[in-house]
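As structure tokens, one chain now follows by itself in the form predicted alone.
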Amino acid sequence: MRVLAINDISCVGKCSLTVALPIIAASGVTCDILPTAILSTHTGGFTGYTFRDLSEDIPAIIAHWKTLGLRYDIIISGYLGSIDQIEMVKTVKHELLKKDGLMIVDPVMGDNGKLYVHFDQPFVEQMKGLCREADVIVPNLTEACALTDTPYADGCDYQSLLKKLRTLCPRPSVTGCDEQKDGKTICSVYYTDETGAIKTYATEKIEGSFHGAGDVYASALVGALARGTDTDTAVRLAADFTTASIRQTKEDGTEARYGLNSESCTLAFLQALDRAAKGAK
């Protein structure tokens, strides 16, 4: 099983590839990387950061990989710095994803009701096109609203939002929901591939805003799917791991902008994943 993670490298502030590579690899599969940019820190909560776009390097990297005969079971894309990079990811999918492979798109564009700096409506429109190329998409609430031209608001109709997303992708999900259910907070609303039903998964609510939570969730989800678990199990494992990492970060008193302290929670995630993977065989 070989996975390709397409994302930026933020050298400080645990997110993007510095999260995806260790989590996916620890899940027991090979994880290659395609960096889209390199930053001294991520852009949330830091100022004065450096940024180098790597778009010029990507075509040569792809060409070299093709000479090696590399093909991927799963490709996941995250932060893309330009419309040109969106088109490059489409090329990667068409040339390097196996015929029966899984394309996952994390349409990183914004949070808390706002697009990130440097992103605008034309970029959103092009991201819709990339989502149409995907088998699974994992936007947060802000990104889901942007992709469906839905006004952002607390307490929105998640199931209606998910139905709109399904016009872009057969297996969409929305993360970071804040709807109460049975004393817990729904963290993911999603379509399953097994039944085509809309389902939810809830965990405890931990107050605060934590950078990199979406990257931890998406990476754990990929790791679980790569190990052969079904959608329900993958969502549960990824959500529980993310929640545990948030809880640990809050207990440690770490500044939110430095990302989640998921390291000490990884063993428990891997043990749960191993049990689930063995049960899936």
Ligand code: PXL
Second form
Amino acid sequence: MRVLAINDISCVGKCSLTVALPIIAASGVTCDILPTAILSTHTGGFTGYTFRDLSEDIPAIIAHWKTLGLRYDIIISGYLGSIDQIEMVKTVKHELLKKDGLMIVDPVMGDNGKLYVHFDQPFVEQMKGLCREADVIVPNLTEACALTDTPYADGCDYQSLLKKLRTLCPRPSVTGCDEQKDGKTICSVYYTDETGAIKTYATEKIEGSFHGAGDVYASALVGALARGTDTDTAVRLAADFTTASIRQTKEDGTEARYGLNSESCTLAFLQALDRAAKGAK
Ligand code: PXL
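Having seen the form predicted alone, can you show the form predicted in complex with the ligand?
Full complex below, order starting with the chain above.
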């Protein structure tokens, strides 16, 4: 099983590739990386960061990989620095994803009702096009609203949100919905191919906003799907791991902009994944 993670390297702040590579690789599959940019920190909550766009290198990297005959079972894309890079991801998909491979898009664009710096409406429009090429998309609520032209304030009518997202991609999974169910907070709302129904998964609500939570969730979801679990199991494992990581970060009292302290929660995630993956065989 060979996975390709396309994302930036934010050297400090625990998001993008510094989260995706360790989590996906620890899940027990090969994880190659295609860096889109190198930043001294991510852009959420820091000022004065460096940002080197790597777009120029990407065509030559792909050309080299083609000479090696590389093909991927799963490609996951995350933070993309420009509209050009959206087009490049489409090319990577067409040239390097196996015929029956899985394209997963994390349409990283914003959080808490706002687009991140460097993103605007033309980028959102192009991102809709990339989502149309995906089998699975994992937007947070802000990104789901942007992709469906839904005002953020109305966002948590997740039934209609998911229906709209499904016009872009067959298996959307939205994180960060805030609705209550059985005393817990719904953190994931998703469609699964297995039943075609809208499903929800709820965990304990932890107050606060934690940078990098979407990256931990997406990476764990990819790890679980790569190990052959079904969508329900992958969502449950990814959501539980993310929630445990958020709880740990809150307990540690580290600044939210430095990302989730998921390291000490990884073993429990991997053990649960191993049990689930063995059951899936
Ligand atoms: O976690 C999402 C993300 C990834 N990469 C960069 C970011 C952000 C969010 O702010 O700035 C560079």
